[in-house]
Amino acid sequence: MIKSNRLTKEQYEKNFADIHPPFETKEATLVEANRCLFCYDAPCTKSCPTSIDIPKFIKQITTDNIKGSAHTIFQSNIMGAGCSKVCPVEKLCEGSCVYNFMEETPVTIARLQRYSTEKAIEKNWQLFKRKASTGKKVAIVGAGPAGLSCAHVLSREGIDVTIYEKESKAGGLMTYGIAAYKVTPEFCKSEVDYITGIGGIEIKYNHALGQNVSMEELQKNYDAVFLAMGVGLARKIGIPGEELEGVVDAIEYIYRLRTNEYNALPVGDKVAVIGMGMTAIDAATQAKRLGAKEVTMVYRRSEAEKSCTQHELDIARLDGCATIWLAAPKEIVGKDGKVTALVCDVMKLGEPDSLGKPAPVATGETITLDVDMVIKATGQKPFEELVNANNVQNKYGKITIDNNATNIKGVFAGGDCVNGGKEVVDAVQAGKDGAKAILKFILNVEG
């Protein structure tokens, strides 16, 4: 049965605790940092999309240098607070730690980047001075990690930066779209007004383009324009029974996780979550901690094909989600209109596909769960009805661009909207990007 206040509060508290807590006083931090043996030409640097100097903020922690520390972290990457209790370090950063070729376990840098940036967010220590104002100003469209470090850069370099967001919050999916024992709203905004503090960056709530905004008016009344608008259009699986009641996208679950109590959430008994992605194994957490009684996650590749990270599977184990793999959803059955079962085909690797991966064939061979909600976690796709009707040029509603350039003179594009979807650290890089070219077709100057 789905249903919502099916724990206590005390239940709720514990289980969408922060996963990732930090360290719990200074001597522990400064044991931790000493562990960092500051290699020359740092692998965790260069596994780093936005080239964070790893070894440098590490040892500005051993030296008491917690300003430092924090504006190291905050000049290659301003959203580093955040990036610290989402990233996926154990195949960026942390993944190419020396330590792990020792067979030992690698430098804990997430938690001594948070160290860092979380008291400059807490003491609002504003590491960066704005240069005088140009005259200049840049539209930027969607308030996630590209657009707020796009508006960030160009703030700095005195550009006026007007931001369009189609939500009531920043943050985008770090505020709309990750697990809620990764990051709090209040942490999220907490960010978002850190980052605009540096002053000469609005953001106008409310505000889709193409609702509320047009691109003509942008272009008329703006230097340039940033589009970031991520990807946010959930992707139909195609079968039988997808309409019934207790089948739910999984960013919209998690969505309304983030906007809502949990106990105001209902969650199935027995919960089917299609897909092995990050987003999948957040939408199989939160229903498990939500009070979910089986949760179970089918994958129509095996394990070895998965696109999660193993970190982030064995949390979903731990939670007690199980994982059925080489199963491809085939129908959903109802009764009354409300989800009873998923049917899956069995499947078996064939040739690579165009990604390169063993495509699944069926086998002929089928297993139904008994299920009362069924969440999907196939992906998104980018607004393509969108970016065609303000003739954007794109790849299947990818915009394609040259440099952050788009076909259209004074319009820039990055991020989700243009890759399909990444790391919330990818999405910051190429807001960077962006600005950078923004600056030199603006003022002719390199960023």
The other form holds:
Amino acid sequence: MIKSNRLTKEQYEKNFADIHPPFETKEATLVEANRCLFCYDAPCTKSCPTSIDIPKFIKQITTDNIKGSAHTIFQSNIMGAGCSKVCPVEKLCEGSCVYNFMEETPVTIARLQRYSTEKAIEKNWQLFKRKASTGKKVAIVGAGPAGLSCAHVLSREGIDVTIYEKESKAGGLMTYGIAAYKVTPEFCKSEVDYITGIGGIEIKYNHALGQNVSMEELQKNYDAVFLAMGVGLARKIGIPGEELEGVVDAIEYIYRLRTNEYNALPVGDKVAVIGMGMTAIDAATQAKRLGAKEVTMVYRRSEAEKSCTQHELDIARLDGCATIWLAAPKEIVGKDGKVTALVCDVMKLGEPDSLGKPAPVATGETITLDVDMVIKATGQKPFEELVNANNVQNKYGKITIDNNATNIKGVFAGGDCVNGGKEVVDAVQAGKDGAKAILKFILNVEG
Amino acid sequence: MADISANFLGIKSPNPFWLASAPPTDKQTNVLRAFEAGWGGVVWKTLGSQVKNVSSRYSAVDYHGSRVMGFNNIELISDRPLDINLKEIKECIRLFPDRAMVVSLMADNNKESWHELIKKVEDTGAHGFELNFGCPHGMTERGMGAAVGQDPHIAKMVVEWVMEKATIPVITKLTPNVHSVVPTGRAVVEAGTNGLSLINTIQSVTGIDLDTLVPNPYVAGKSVFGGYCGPAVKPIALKFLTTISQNEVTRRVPVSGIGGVSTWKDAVEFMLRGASNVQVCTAVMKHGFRIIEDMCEGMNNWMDEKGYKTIYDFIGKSVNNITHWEDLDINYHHIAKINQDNCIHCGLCYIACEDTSHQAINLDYGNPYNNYSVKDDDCVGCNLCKLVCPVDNCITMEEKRVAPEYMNWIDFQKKGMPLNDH
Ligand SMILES: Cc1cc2nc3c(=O)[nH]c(=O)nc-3n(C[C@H](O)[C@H](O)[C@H](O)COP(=O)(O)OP(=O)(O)OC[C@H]3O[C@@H](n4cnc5c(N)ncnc54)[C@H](O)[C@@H]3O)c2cc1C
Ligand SMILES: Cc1cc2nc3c(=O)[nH]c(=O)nc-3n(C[C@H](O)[C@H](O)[C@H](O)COP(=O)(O)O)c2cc1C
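Please move on to the form predicted in complex with the partner chain, as the form predicted alone is already shown.
Let us now look at the entire complex, which starts with that chain.
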């Protein structure tokens, strides 16, 4: 049965409490900060898509220069606070910390980053000064990480920025997509306010490109345009039964979770999650935390090919989610229009496909899972129609760029809408890169 | 099991670890706790004329997250009534007859005061005296403490007064607030002191509060120079100790080593440099008396490993290994080698050498890990890379003599060998 209000208020709170809690005390922070060796040409920095000078910001914590520390972080990544909570650091900075070579736990970089950036946001230290207005105007489509990061760099350089955002809140997937136990709506709002606090950035909410505003208008009214609208809902799997009641899209489901009280969100007794990426993990863990009795993740390849990190998979497993490898959904079975089972082909690994991963091939056998809810998390679908309608060159909806510029003069793009869906930190970097290209285009200066 | 018992001027103790004259030894409660914990002996907190202390009294230097790397105080000698101290000393001796009880003295600057104090203390049954010629604050203004230790003539005179009267061994404690401890050391040995101890604390300012702009420790908006001690002063203490161990006059008497001793290793180092025992203050003020356990066990295990049966088998063994610069072998050369299997790619060796030394480390860019190797021909063997490397035995220094024979600077000059070749 799919129903809401499965748990008590306390249970929900416990289940969705911050998964990466901050340091409790300054002393604890210092003990950790002092572990940093201050590497030269540090591997952690090189593993950060935004190249934060990590040894420097950690050293600044030890010298009681928290303002300087926050500045070091924000200078490279204006969403440094959000990234400290959501980055898959196990495959980025912390994953390359040299302590790993000593079989020692890496320096908890994210937690230290959180320490400095949270202080900055809490105290509203505006650490960057906007240059005098240049009179130039840029429109940005999408107030997600890519758009916000681009806006901040541009505003610093005296550009007047207007962001067109289709939702009523900014932050993009940070606000609407990321697991509820990583960031809260309050945090997302404060981060956006902090970023726009520099001035010179206006966000027009409930303004969607293609609906409330057209590309022509943007091109006409602004000196440049930056497309940062991310990607859309999950792909259709294309199997019978996808229209049944109880089949939901992971992105949409998490959107509802992030915009409602926990008890308002219905969840099944037995839930199947299709996919093994980060979104699938988030859908599975959150379904479990909402009170589902059984959650099973099915993936058509084997564990070795999974696209989530081991750390994330461990979170799902510790939450009690089961995994079935080499099982490709074949049909969703229902009764009275409602889901009752998911039938999967049992697969085996064959020759490598175009991505170089061994392609799964059906063995002819099938398995049937008794479930009353199916969450589809098989990768997001780019806004192909929108970009085609505006003659933006793309590949299956992913915008093609050359030095951050699209095929249309004065129109730039970056973030998930270009890469098809990576991490927040990649989107932030794309925003910086886009801003740099835009500055060069409109001011003819190196940003 | 090795025998770590010690005999300093006939004063016996089950181990060579004494507590230095300071707050840990200023009353019966502390001293009994120390003896129960296993300390070999104490030098009772300095007795003398009546004083008054201020509040606050201590401050410290922390380093990279480690507390009390250096410690500083502006306390005076004992601020308790003399008769109570004497009664308690007697009681401690009665309860722990196998431990060393040395009493530190600093009488007013006249013979009568010294003689009177000596008489009273000897009546307690104490085993020896330590003359405090070292306290750098508070007492100096009255012509006592370091004011005595800094002037060999005055020091000599006071020791002569003391030797006239004392019937138990006398140790003279030297101040490090001089450019050399040898002149005073010689003067007091010539005046008949039976032993020496060093160092007392070093005048210092540990830090300044960036809000109040008042240095530490804070006393109603002001501060004064305090005496510095703890791990930070150990290298300075070892240097002063060495000069005493090497001088033909001062080396005639046994020396009690003091200054930053915190572990059995520190103690062994002091003893290798000529100290017959050691005294400890800051380390117990930071950790309590229980550190004595590892000090004894660690020294014992080390002695067993090295085959030393008693402490006298190794005391002074390293004194001659410090020589004059011009006697060093110029043909000795070693160069750094980075063991690639142990390297964690932190780049600390590289940046230290590149920015501040001889640009002798090669950087091979990688993502995210660079590789580092030594340019053998450019390495002068300075050790810097090895010192900053966070991994033990990752960087080793490999001997590469320039020539097989010993050659010192004087011969080198005589032969007109090339200078400034690096
Ligand atoms: C379920 C899920 C979990 C994730 N978890 C993590 C995580 O833990 N850590 C991590 O680093 N990354 C995570 N990601 C990825 C991360 O959220 C994205 O990579 C990142 O948000 C991309 O930023 P963006 O600015 O490119 O796009 P988005 O964040 O998608 O922002 C795009 C913005 O554009 C707006 N928009 C869309 N269309 C229009 C239009 N036509 N007109 C105007 N505005 C429009 C959207 O409303 C949105 O605000 C997760 C993603 C998902 C789906
Ligand atoms: C708080 C304090 C008080 C001290 N008082 C005396 C004293 O009364 N007489 C004395 O000879 N030395 C005194 N000292 C010096 C110590 O005996 C010792 O020489 C010095 O602290 C160095 O040893 P350490 O590094 O182990 O502390 C005092 C030291 C401290 C920290």
